[in-house]
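The form predicted on its own is given below as one chain in structure tokens.
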Amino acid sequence: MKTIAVILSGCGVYDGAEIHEATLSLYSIAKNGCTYKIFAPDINQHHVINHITGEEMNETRNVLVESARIARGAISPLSDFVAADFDGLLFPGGFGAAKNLSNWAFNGPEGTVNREVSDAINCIVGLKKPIGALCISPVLIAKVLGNIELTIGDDSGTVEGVEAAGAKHVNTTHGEVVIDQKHKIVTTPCYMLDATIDQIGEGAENVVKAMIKLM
């Protein structure tokens, strides 16, 4: 059976992962017959977000932690992921990827990607094993990566940003996914546009399914 690691950057779209990315690519996982390892890098977040306001609260919190909110405990830091025990590696989206595995939110093009998850990445494409990125996750592929094809949906700003670090960008809408070939990174737009529940779902089965023929 094959098994797909998970990267999770927090429990929340505003300063962590996208909980129904996360939760339906763990589904979708395991309905087409894979299974899952979730991990999480055990850093701080950059800030809290009070998901109500949109404000930012006075307080501290730890992405492995939160993370295990939507891993329900079964997860491990992201220093214990070895590239070769996996299949493939699949980052939801959120807000969590652009301002805890990377600065991104903040630098854009010119950041820099947490070091666990440049390893990660580095890891599996030396390794040929495919890369599935939701949403705003694939700003860390690009990053990484460069020369890649991906989309992140229509948004502009964004587009600029992933071509300024050397991608090319598809637009996409709903449930369509891009296919990198010869990286093996599928990629698809998820909440990067105005989506619902419904076609986040057909957008993670998708990816998966592309990875699992890739694989």
Contents of the next structure:
2 protein chains.
Amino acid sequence: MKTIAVILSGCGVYDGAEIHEATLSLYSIAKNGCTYKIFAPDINQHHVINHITGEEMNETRNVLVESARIARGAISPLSDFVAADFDGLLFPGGFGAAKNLSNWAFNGPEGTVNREVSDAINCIVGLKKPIGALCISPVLIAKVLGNIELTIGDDSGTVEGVEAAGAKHVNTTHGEVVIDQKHKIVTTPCYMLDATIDQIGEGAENVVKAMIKLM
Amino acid sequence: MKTIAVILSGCGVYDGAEIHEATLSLYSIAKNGCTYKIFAPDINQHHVINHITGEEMNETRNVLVESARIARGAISPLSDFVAADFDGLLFPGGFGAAKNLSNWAFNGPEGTVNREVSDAINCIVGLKKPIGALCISPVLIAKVLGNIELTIGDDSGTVEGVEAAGAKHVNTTHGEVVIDQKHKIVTTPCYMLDATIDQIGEGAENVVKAMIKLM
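Which structure goes with the form predicted together with another copy of the chain, now that we have seen the form predicted on its own?
Let's see the whole complex now, leading with the same chain.
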């Protein structure tokens, strides 16, 4: 049975992992006969956002501890990740990818990616195993690998950013995936577009199916 | 288009709504051609649990604010719920149903249900509209309505509890639903059993399909 490592960035679209994208990725992995293991970095979130008002809350939360809510406790610190143990790597989206796994939300293509995250990406690519990335998380792959083909949907500001990071961007709509055959990178826009939850399910499933074909 | 009201109890299995059950319920509603509106009571959680260690954290979180993470901000206080506006009502599971929407986790069938929750259940039943309940949340319906037929899976302690509350329990396994035709109550065990996420998707979908047939 193929096993996919899933890296989360918290629990909630505005300061962590997007919950629908994360859950529907796990669901697609299981539904397509694979299994998963979930990781997150053991670091504090950049901040905590009240998801009703959009305002910052005077709290501190840990990315690993909050990601465990999506994982139902079955989660490991990203420092324990060993690329050889897995057949692929998947990043759901959410602002956590751009605020906790990297500082893209603040510094764009000039910013940096968390070292454990960039190590995981480089190691999986070095072993010629596929990476899936939903929503905003393709910016992580662009920042680490540079010259790859990907999609983040059609948001012009973010497109300019990934192109500045060296990537070639392809505009897409709901459920469509872009596959960089050379680096085995599979991307889809999900909530980077104004989407419904069934469209997120379609995007997640198409990414997982494409990853399985690349294994 | 049919609209289902979904009541959440926080964000995370051990102190709030079970995230997979909540997300896959919303997904099933959309996939089956319906739409949803999400509610939660504007009250503090009973407590906050670290989902890695299972230990209580020295924090206070609000059920409505945390539920908004699953709802991506599109949520209303349960005090705004009007039964006439909806075609059905759905409760995902998670300990939040037994700790925040009621005190079943501490007092079992001797306990009480949050007044806004019991009002919502009574009003929907009064209008002869269906209710779906996953995992542990059927205890809410048993406590409010008493003599109904339902399932919480096969956990003997919880079965004794719902029977003490006046309900007739039917043992079930993954994905199976029990339908109380008289009161239009649809239940399925989900994570009350040792389940995989694709089995949760199957249970949620079977509940939503049965609810639609009862509308």
